[in-house]
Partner chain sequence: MNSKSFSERLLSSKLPVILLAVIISMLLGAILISISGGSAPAAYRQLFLTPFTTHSATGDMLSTITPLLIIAIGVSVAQHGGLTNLGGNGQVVMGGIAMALVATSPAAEALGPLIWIPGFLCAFLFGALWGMIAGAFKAYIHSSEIIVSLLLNYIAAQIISYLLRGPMMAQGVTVPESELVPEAAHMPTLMANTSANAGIFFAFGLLVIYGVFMYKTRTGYKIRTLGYSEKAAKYGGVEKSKYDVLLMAVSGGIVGLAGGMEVLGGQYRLVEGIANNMGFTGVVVALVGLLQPVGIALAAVFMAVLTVGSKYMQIMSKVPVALKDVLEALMVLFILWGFSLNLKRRRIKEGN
Amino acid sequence: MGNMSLPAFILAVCTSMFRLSAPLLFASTGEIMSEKAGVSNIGLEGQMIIGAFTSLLVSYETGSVTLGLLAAGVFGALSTLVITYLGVMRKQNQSVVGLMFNILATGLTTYLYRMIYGVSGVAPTIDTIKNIHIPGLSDLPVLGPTVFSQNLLVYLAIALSVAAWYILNKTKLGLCIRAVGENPRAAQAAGLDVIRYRAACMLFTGFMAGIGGAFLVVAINGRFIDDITAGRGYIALAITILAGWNPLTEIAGSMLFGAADALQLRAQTLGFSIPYQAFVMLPYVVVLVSLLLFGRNAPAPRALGMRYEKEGR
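Output the structure for the chain only; the required form is predicted on its own.
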């Protein structure tokens, strides 16, 4: 391992794991909400890319990362209106609509970036969010630098996952969301507006995905690059399934894939006589193996991805 000892290598991987899991955690938390309401949002990747581009544009032009994050969430949410209109209101195939949206978002953000900032010269960059050190706790051995010295968005991602679990399982709102995802006809008979609930959940999903994409810019890279999400939207979809649509289990799933991502990044610097592409594949291999082993542990919401026809009264 070069000049790095095994304990130091493990500590470095664990420290990076939390940071690299946060984008997945934001996106998959939002996805759980939309899928619990019965909407399969395959467009997660595109919403993350839009969030990443928007955060760079607004942060760079205004000098405020906070505004960049908020704008990323808002534009991520607004972008879901395309999928909501076609997949929910117009009753088109949600998977096809989502895939087409991903292609559109990738091309559109690349075009806008080059139109605004050109293809030559110095790429616009911003200062990334700094880590905070929780007094007392950050000085603990091992846990201090690993758990208690992360940036604020990492803790926010975890807190929002816990809040999502509480809302879904302990509140009337969560009961209504689960109802429209399990049996929309019965939910309609009980007086719930299925379309509105699904549209609202999609807006929340887009907001969270936008923040997840923005994290890649404001907390990791400091700039926007083509295909910056590198499939993280699809990984977040896999985490949603593997977690059994449970936001608490989703935290562990996101950490697993964050660890795989951190491991491949660190492994590339160790000088192994193995093509670096083998390490780049590692997170996706983990996804495929995990889906193979654990992908059927929990049943999906019964009306997930199904067209909803409103009955007359």
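Go ahead and give the structure of the form predicted in complex with the partner chain, now that the form predicted on its own is out.
Below: the lone chain, stripped of partners and molecules.
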């Protein structure tokens, strides 16, 4: 493959895959939680960019990446209140609320960044977090450099996905969340406060999306660019569905997309004379094809996106 042997090429793609899929992992795990509760949160993109901006602002000003990450999560979470209020409590069309929220968030972060840091050839930069070295595991021949030498956030993302699966399927809390998403009327009758559960799940989604967005700044670029998320929030939405609202398969879905992205960029260096647009299109096509092949057996939460009328029959 170009200058590399095939195994080396595959390994390179795999290493890259973890890095590229991390933001998607965080965002779609969060999204699964809110959709399981019945909220169709299109505003993922906006929550991610708020997280990205906040992480740069706080990390740069305080010098602490940890604080930056925390702030990113907190502000991402807080921002979901807009969608929760308008889309859940006020029963407006959740897609439009989400869309406009994204536009608002992107515009606001661009504006604020410009106001605070101005325009220059050298943007405020922070040191990105480094990959870790696990004694023993990182030195394994094949898996070492790819699987066991990523940065902490990647492992956190995977851990959180597993935790989300556990919570949703093995705990009472998860049962309540799912009830609220499948049949809110019955859940209400059983004594669950539907709105409160949905709001709480949205807070979780916002927190995760915020960190997912922050990953782009804190782990990859070290700086903030207008619209740095570049549509990843929408991809995460697709992955949520692709995974059948199951956090475990969602890990695979995110990795799939990450791998397609990694492949796309590398394939160009191999000098194939296929128009480069085919490469750029590849990840999206992959998601659609996967939906076609595997999506059939994934029923959505029955009350997803539907207006919840507290009163009435």
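For clarity, a rigid core is taken as the largest C-alpha set superposing within 1.5 Å between two forms. Keep in mind it's a predicted model, so treat the numbers as computed, not measured. Numbering follows the first chain given and starts at 1.
Colleague: On a core-based superposition, does Ser40 travel 2 Å or more at its Cα between these two forms?
Modeller: No, shifts by less than 2 Å.
Colleague: Fitting the two forms on their rigid core, what distance in Å separates the Cα positions of Gln264 between these two forms?
Modeller: Its C-alpha moves by 2.8 Å once the cores are overlaid.
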